[in-house]
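One chain comes next, on its own, written out as structure tokens in the form predicted alone.
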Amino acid sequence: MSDNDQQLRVSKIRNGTVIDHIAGGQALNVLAILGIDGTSGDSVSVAMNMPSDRLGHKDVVKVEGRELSQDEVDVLSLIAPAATINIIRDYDVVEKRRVERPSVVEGVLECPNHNCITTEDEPVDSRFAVGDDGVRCEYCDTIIRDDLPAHILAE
């Protein structure tokens, strides 16, 4: 058998998004960020811990029939800074870009500080400054360093 015969093959998608170069083991967190839990009927393919020259091991997520919003890409960049987003239409890649970490994410994360103004009944969207070691709430200065997907606001 040749190397090509031994590789796992995941079928192409007609329309949607392929998220490539996710750090190995982070695909499930990517699905959480995208709000994909298997109940919505989205057709999703996940490949985890695949060999990668650039990352050592990588994950790949394919989502049929959905193109990511900029807010989704911004949050995705926090846990998958090396990811590449491929937009697929009629089986062809029509757009390919690397994620870029924004300096601020707004309205997509929940502050873990229960006394923060963004967690009360005030009409204030959360706003986090993005740093190298995590994200910092711009209202109460609480820093989130770990388990970022647990702080994603439900849509």
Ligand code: CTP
Given for the second form:
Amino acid sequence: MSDNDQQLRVSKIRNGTVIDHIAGGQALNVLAILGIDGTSGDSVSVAMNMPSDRLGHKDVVKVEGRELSQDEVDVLSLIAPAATINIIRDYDVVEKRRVERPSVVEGVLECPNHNCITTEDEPVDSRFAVGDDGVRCEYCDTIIRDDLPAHILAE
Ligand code: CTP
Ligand code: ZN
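Please give the corresponding structure for the form predicted in complex with the named molecule, as opposed to the form predicted alone shown earlier.
Below is the entire complex, every chain and molecule, led by the chain shown above.
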């Protein structure tokens, strides 16, 4: 077995998006925040706790057949600020981007305030302003400081 055989844990993809340099253990939260649950039929591979020079351990998510937009991936800055987004076409990396901190995230987090209009049976999407010390609900001003993954909305 060559070195390459031993190192290749997850196959390269032909077309799609590779989300690399996710902090170790955050891959499932990345999928949740992107709303990727496997029901669309796209092939998705997840590698967790791979050795990384930069991060010690990293997770990698590969989504075949879908090019994620900058807006779609920017929510990842909340849980995976060091993530690199690679757009793959015909096996080549044609674009490499970083996630950028958005000023507002819409429809991805659930407000912890049970009386908030966004948690009632109303068709109101949640909207949180992104600040330095957490995210703030634009409807009721509740602030989420820690454990954002626990507040990711199930689709
Ligand atoms: N990748 C993939 N399928 C391809 C091409 C690349 O799954 N057809 C993956 C690689 O395995 C890697 C990521 O996309 O996880 C980025 O590829 P590349 O830029 O070639 O790797 P590096 O130079 O190591 O990236 P970086 O400098 O961002 O660490
Ligand atoms: Zn609220």
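Residue numbers count along the first chain shown, from 1. Quick caveat: nothing in here was measured; it's all calculated off a predicted structure. Rigid core (definition): largest C-alpha set, two forms, superposition within 1.5 Å.
**Q** Looking at how the rigid parts shift between these two forms, which one of T119, V46, K96, L55 is at the hinge?
**A** So the residue at the hinge between these two forms must be K96.
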